[in-house]
Amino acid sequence: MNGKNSVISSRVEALYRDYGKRAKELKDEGKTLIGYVCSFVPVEMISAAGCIPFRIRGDINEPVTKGDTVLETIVCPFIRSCFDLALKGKYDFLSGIVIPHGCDSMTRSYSTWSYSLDLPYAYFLNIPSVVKPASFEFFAEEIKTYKKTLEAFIGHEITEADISQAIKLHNAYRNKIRTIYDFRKSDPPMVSGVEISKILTVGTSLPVEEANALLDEIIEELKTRSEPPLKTGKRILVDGACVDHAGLVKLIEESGASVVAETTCNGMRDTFPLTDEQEDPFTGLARRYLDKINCPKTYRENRAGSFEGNIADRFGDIGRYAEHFHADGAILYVYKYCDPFGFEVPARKAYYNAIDLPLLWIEDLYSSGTMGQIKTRIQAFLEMIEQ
């Protein structure tokens, strides 16, 4: 089922290769698209407003040129790439942007984004950095303010029924992603890491209803697969920040391994958590985005009382995913100048050591030019864990 009639190798590949193609079509049809750059943005509110959330991504094959005339070069290379593409007109179909307080690079570049792009709608979403009861109350109120700005932009009220319906649609999307991940449990997996990477990337460029329909087709295709796309090899978990391209995973799988899990910004770590549909929608969204997304941007108190207990509490989800998908090793992939993940590297390394999972730490630029060097390190790591 990997041939020309495959949904994954045809429709997904086309949408991945020409990212934004469907968004341009929707813009021509009169739809309103709002871009965002981080998993902390409650996309449900954009959908509830009758607009289409579109995740802005960079391009590792496109040198940052125009963006560097406006943004400092010590800004996160991923954010620089996203901004550079926006300045070059890649995302001209957008009518607005939402940028959250996800990291310093996002926070300090928001004014540059809003001024340089001069879009009809722009909003900076204030995300608390500490996870505690008062933070949930604050963030729920912030989401209500976010809602009011969207209402002023679209010209009509967003009802709680609209929000609840959007929550159900996005929860359905996340559950379908979980179902696709289940095909990775076998050895070898029945879906490759490269395929998953492209599916996840494409899914955030479509209206949620279209994304759900596409995922249904993919699931039906995977159910009929008789042969796995890869041979048996070491099973790798990829950890880190936003990896919005298949380049890294492709290197790993070309080296003879299988990527079976990604605890990354656009992988399972941020995609799997659901919004509680029984709660008040603002409270439910506040809890999903602030508490259930385990990002280094947010601080959680040391409830265990010791360093060992603290790292088990903070990174326990990684260990559970590693066990669930039978990982043999992990690759921690961090961008240069990424302070949230960079500061956590020692603690994460200590946690991997504590659960006895071999780890390769890579600090990289957001560029295809470094892929050759990285492949050499990956091959050496895989040889090490083979012994």
Partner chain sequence: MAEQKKKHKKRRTATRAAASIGPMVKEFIAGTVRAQREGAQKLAYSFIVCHHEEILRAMDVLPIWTENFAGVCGAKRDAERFLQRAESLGFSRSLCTYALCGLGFDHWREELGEMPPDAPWGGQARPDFMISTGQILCDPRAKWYQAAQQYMPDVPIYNIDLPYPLYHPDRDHREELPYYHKYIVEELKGLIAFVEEQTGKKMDYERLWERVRLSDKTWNLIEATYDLRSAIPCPMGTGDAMNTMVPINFMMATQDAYDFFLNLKQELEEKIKKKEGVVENEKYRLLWGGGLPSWFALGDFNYFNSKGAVFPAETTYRMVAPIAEMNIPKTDDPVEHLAWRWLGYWTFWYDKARQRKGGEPDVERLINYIERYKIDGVVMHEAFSCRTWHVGLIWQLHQLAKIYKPIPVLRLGKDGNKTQAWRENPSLVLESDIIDITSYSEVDTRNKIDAFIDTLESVAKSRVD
Contents of the next structure:
Amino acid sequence: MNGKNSVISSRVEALYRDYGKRAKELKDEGKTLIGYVCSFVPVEMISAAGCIPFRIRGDINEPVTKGDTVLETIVCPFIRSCFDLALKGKYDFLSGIVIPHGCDSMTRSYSTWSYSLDLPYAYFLNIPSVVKPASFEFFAEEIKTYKKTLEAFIGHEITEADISQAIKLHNAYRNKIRTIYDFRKSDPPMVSGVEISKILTVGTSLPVEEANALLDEIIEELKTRSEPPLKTGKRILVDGACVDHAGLVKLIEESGASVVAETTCNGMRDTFPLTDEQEDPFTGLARRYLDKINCPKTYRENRAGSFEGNIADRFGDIGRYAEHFHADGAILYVYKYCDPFGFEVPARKAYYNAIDLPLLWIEDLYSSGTMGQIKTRIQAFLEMIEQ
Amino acid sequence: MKCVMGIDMGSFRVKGVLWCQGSESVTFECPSGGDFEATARRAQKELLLISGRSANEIVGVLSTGYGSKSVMFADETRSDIACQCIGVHALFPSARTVIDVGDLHSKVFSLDENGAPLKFLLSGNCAGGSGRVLQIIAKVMNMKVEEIGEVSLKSKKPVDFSTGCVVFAESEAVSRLAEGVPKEDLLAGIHRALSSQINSLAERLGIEEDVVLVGGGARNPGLVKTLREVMGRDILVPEGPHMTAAYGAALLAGSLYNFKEM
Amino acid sequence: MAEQKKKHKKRRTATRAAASIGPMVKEFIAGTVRAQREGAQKLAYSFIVCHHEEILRAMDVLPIWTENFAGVCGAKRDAERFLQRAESLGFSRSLCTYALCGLGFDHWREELGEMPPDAPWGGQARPDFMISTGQILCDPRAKWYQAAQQYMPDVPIYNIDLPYPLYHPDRDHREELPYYHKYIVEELKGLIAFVEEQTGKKMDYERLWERVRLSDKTWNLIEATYDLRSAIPCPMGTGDAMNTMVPINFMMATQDAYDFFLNLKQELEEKIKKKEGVVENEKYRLLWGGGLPSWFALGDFNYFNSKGAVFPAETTYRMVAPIAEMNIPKTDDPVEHLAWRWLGYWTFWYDKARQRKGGEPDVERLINYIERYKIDGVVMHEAFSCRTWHVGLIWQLHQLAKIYKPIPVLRLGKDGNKTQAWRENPSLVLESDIIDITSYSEVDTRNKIDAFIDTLESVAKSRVD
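Having looked at the form predicted alone, could you now put up the form predicted in complex with the partner chain?
Starting with the chain above, the whole complex follows.
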């Protein structure tokens, strides 16, 4: 089943290797593609507009060159790589771009992106950095402005029915991802971390209907899979920012472990929360993106009044995922120059300590060139938790 | 007889030019060592020895380069960009963009038809885009930095380096060597990576032809070749490309001290 | 490190006013430590440029400007030990070094239960509460105090969100301002409620209005004062302005800040009358066009001066704009006024930018200053640890060079004829950090400055007007 006819090893693999291949075809068919970075962009609105949301990805094998001519090297290496690829024409099929207030590296480079790429549509989406009743109200208004600019771009109205329909489709996508995650619960997991990494990456490069159809096929394939792809090993949770390549997970799994969960920006942090379909769509989207996506960028009031209580509130979802997927250890993978995650490292370490989950903290660039060094550290970590 | 001297006190090597009225200029270079002041004096002494001139014939000394302020016997100090422009302009009046690959930094600058500097950029504080990366890789391979360019030319399949960071390039090279990647492919890869970084810097500045490559890096045939490929244009390289700043310094000293003829 | 400390001498300023700042900062850092001991006033860790000073001052809360203290550690070349401590706690050295320095210091103070040994200027007092602010300006400001709570779990935080709409060339931001304004008003009211709870006092809105009017008046006075720097020769440079940023950013809404600028204005007027410039023989007028300074290397401004270069203007820390030009709607509510002023400040250059092809607010501000202050070249500083102020600078210089070429020159064509052409202002980007001295090389920096002066000279020579 893992052979030639496998969806995962053929179609997913092909789409992963030639990222944007399908997008190019769609563009040639006359479709409009809108690129975005970060988990904070309500992609539902792009789908509702009849356009295709396309998650811009970096490339760890491609040295940043052209990007350096206009963007500082102190920008987070992931965003730098994304920008470099965009500038090199890798995403020329895009007609627009949405950059959210995800972090300073995004906010401060917005002008650089929008002027350098000079696309017909560009929008900076403001996201509150706190979660209060007034923030939801503000954010719902901001989503309305975002909708208005999309309407002006496509030349027609986006109805509430369009948005509700898109919300359903994207929720369906997230539910299917969850179903795929269920195959990880067994020991050894019936789907590898490398496979999931690729599926997650590929999923956000397709029109949501196509992605859903692909996920259905993957689920069918997994249901009939008889042999686990990996041997039994330690079960690892990967925590951190956007890891949109299989390189890191591959290192971990090649070292004899299995990645069973990833609380990363393109992993469970983004794919698990659903939009409430009963609510008014603007409120529903505002709630999903502002409150349910648990990103360090969003400040949550310390209601517990103690440090221990506060970290349990802030990172509790990680612990629940770790338990649900029976993780034996975690790797906190943070990029250099990433202020939102960087300032949380000691608190996260304290949290992992509190839930008694062994942790390896790695600070890295976004580059395959560093993988050799990391591999040694990962192997040492795995040896440590074996004992 | 009147003589002037130009000293380019680089962080890696010191370069000196002694130029006396009516005769060919003489040159001297040696590693900078730890003590810039003493090295500069040594260069001065050697230049006099080679040329057979005496100290009192020297009417002006102009220093330039990283350690220019350590040349205590200099009468004047100018930036290396100013001196490079003069030196390069004298050799190639058509030069409009100069790339200087040095030990600590790579520099790109543009000059006008009179050889005056208009703008410049330096590679970043970390040594990623400078000649230092070649020295580090040479060390990893247990080779002399002077040899690696020649060896890299033999490569048919340059390795891709994914990071510009020297620290990581070093470890990447170590692990590739362990994997059994041929030396020449590794070297060609690092030359290519460096060339890409230099090209980015030049593109950030804005490239106008003719482009001239100088500095110690320009003595490396591997770098010259890959830089031509990456930039997709012809690049002029003077003879003794590492001497152009010292040469420009001597020329500038000549004009400051009313020196007419060479 | 010790040697660097010893060598570090007091920097020469051009104005008496700037020279008076050092003791002032020292006094208010000492003042917060005193206040904490006496316990009469509540102390709040605070960030600058939040338009909340009026609220704090009206409620007798004493702000502790944590960025200021980190800057002081940097200027005294004594940040390294706090940075190292933060690093040992698990904070990466690539993060904002202000925050790292503050966190390292706080951790040390909390561990000892008293000030760390030889704390710069007596050290930073323990706060009663902390006021964070994410804005859309600076991630570390949203994370710093949250991280500090690990070492001070009993100190509560209020985080004010203060967004503003980003610039889009083809859209009028005014359409979005109402919901921004509404949100900011709620946020500031939330802050008032929080401070009321912490201090047990009610806000006196008449007092708040007084404070707001005082800062508005000070904003206008600062504009008028700084405009005097357009005089030739220039009477005050950016080196001094990195001192006079103190009353702008740390003392706003106090009579002292207003009086300070009255004095400075008078001093500058006298200097202009006497034609007394920062440098004797002024050759080049430069704009500090972006980036926070290296606090440990402010002497570099004097080095520029020694080359005949002076900085009549800077965009950094000039966090005011003429109030009258903001068209702030009339309101009876001081909080509403503060919120409008916040939005007015951040969108100040939007309309002007829209009028120029390829315009962008930050670039527009550069162009405006270049013209107003008769600028020859632009200098920026890229501090590696701060993305907030240092991302987008290269692009801004690019765009500036593309859309604004004010220098007339003759260019030799291929046919051998000379034709009139226009050239952009030369620019220089220095690289280091705000307080991490390990990122700094004096030799390198000064070599770069020398080369820049040489370019300024040759560009000046090629001018044909």
